[in-house]
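Presented below, as structure tokens, is a lone chain in the form predicted on its own.
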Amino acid sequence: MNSQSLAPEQLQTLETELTTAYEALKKENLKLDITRGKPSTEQVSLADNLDGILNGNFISDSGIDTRNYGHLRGLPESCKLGGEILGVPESQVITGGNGSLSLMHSVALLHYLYGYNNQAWQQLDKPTFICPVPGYDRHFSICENLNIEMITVPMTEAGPDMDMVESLLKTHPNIVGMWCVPKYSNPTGSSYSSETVERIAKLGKIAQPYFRVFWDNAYAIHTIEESPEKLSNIWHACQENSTEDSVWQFASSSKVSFAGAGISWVAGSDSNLQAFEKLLGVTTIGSDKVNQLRHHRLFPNRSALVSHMQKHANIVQAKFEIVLKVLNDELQEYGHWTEAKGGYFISFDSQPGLAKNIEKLASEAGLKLTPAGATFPYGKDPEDRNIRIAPTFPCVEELEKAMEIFAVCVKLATVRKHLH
């Protein structure tokens, strides 16, 4: 039913029906949450063999006693795994702790305080990041934490609007960086086209020397496709264009093994890694190599990793299908959404001006949604329409109920808008 084409009396009847359904849901006193892209208990349990896997043997294949200090860049075995995921040689990788977010913040802090050839971002007038939107709220939080301004460009199915990105770089010398989630992007699920990757690799030719792309490949291996499209290799593209310094790459095992006890990686050029290693040397005498070794024993080769991720895909795909079925069956006339082929999110766009109201209605009915506006810098969605749906954490029954509430709230907010 298209609410926009209904006569006022028909809208009133529909509003009454939806209000009755909504009030019935409220009386169930539910407490449901689809706010964040967390793996489910079933998913993290796939890596339970990490417990006891070392069996008292703390010496790595490379002969390192992982119980002791040292080896700032991490175990060679761990750097090799990170290199395989990111598509770079292990010599271009540093292995860190349980989350890549801390690595991203540390790298941003490195440039903000010390910079490139002594050109620190903090010395510039209003240092600014390009932020494709809708995007990842924690990226925006890093910028806010360092008082870095943000300017948005729209996401397309092929990645950021590169015409706009290139235009901004040519006219704004204070642009110091750009956020990218190149595969199964958060939250749209889009993957960058080969052309987009190539154009990003060339940005180092038109940007200032201190400009850096933060290539957060968080979902590099999180596919639910049988034959996933391969993401073009940004490292190779940068080598071909002599722009290796312009891109930092990040990844982690946070949604591969234990979300709270994984490992992470940062990859970059020799000069970038040397600068970062110098900063690391001030803050730590070495990361958790015991945990790195545990992960190496669990994933001794790429084949073991691929097999493990297929188990994740089997769990996640079923939940994506639940969400998409409700959207397709119930909300065709009420909004637009992405049908992601991997990652952790589905991006839903309501009719303009409704996202905050939908969030409020859902909250009152016992369903927590990601705050409206979170997918935009400063939490301000100019059209107030984007809502990020994170289906992975709840069990199937809870997710089905959550989507029932979501559909009713979207319809109710839309009908009430047309009535008034």
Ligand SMILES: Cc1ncc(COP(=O)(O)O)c(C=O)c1O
Second form
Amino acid sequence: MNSQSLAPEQLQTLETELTTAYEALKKENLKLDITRGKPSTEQVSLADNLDGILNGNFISDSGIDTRNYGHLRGLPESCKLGGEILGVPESQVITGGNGSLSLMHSVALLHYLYGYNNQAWQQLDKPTFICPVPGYDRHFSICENLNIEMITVPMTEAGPDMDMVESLLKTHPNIVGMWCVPKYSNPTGSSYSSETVERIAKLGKIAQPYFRVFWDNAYAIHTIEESPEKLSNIWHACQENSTEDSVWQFASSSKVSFAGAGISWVAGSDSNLQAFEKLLGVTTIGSDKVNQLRHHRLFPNRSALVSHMQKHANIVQAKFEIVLKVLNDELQEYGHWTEAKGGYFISFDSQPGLAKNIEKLASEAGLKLTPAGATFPYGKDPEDRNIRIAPTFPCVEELEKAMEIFAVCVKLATVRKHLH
Ligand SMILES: Cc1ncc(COP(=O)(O)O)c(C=O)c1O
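Let me have the form predicted together with the named molecule next, following on from the form predicted on its own.
Now the complete complex, all chains and molecules, led by this one.
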């Protein structure tokens, strides 16, 4: 809506109606939460067969006794699975423990402390990452934690604005890295076009030798619609451009099996993996191979994985539909949003200057939203308009109620803005 679309008296009437609806919701003393992209209990239960699946057989197909020390790169079977998900040969993969975020942090630490050809990021004046926005808050936290500065570039439907990325790299020698969530991005849900992937693979030619893309393919297999988005293979594109060292890839089974007890993968060039293995060897004698074997038994081949992900999709799709219905029916005039074919989020843009206010109104009515600004570095959304909606965790009834509150809060904040 814009301030011209309604006469002042009509706006006032609308404000009164919305305030009445809002106060009634407040009286319900609700406690709802659509903040984090967590799988629901129903989703994690899909992998309950992990419990007991080994049945006393701890020896992997490759003949490794998973109960013992060693095999820093993880089980070959697990590296193969990670390679299939990330589109690289098994030899380019290291399998880790629960959560890919810790791998990303460790790789960033590796470059920060030691670097490539001894060019450690910490020796540079203001090492800086390119951060497509809106983006994932925990990526930004890794940068903040290491005192790495962040420059934002806007996300488009085809991925980050690549003209801007290329021109930044040509003019800023202190740029050491770039975050990418190439498929069903967090939070916009968009997937990078083939052209974007190609251009990212070429960045290694114009950037400094210590520059690295962090290709976080967290939603590589998390399609919710029938036809999955096709992402071009970054590894092949790098091979064609001889830039294999410039890209690290990551993925995990967090939103496939158990978010709290999964396995993770990092993939890269031979020299990158050797450097990482050296650091890894200082911190551990080996990751949890028993859990890696459990995952191999649950997902012995690609088709087992695909049919498992289809079960996730059925659950998640119903929740996305609830959110999109409310947005489409109620909020057409109040904002913009994305309709992703997969992933975990819907990114909502209110009119400028309202996101914090919407978050506050929602919180007072018992609905916790992802903090406004969280999708930008340092928690600062310059336009104060982006809100990330995470529909997966609540049950259907809770989600419906949450969206009812959300719609009233967005409308109320917008109408009040136009009144004052
Ligand atoms: C883009 C992205 N990367 C990584 C993660 C976390 O991954 P993991 O559980 O493997 O640490 C998430 C979780 O929401 C995510 O959205």
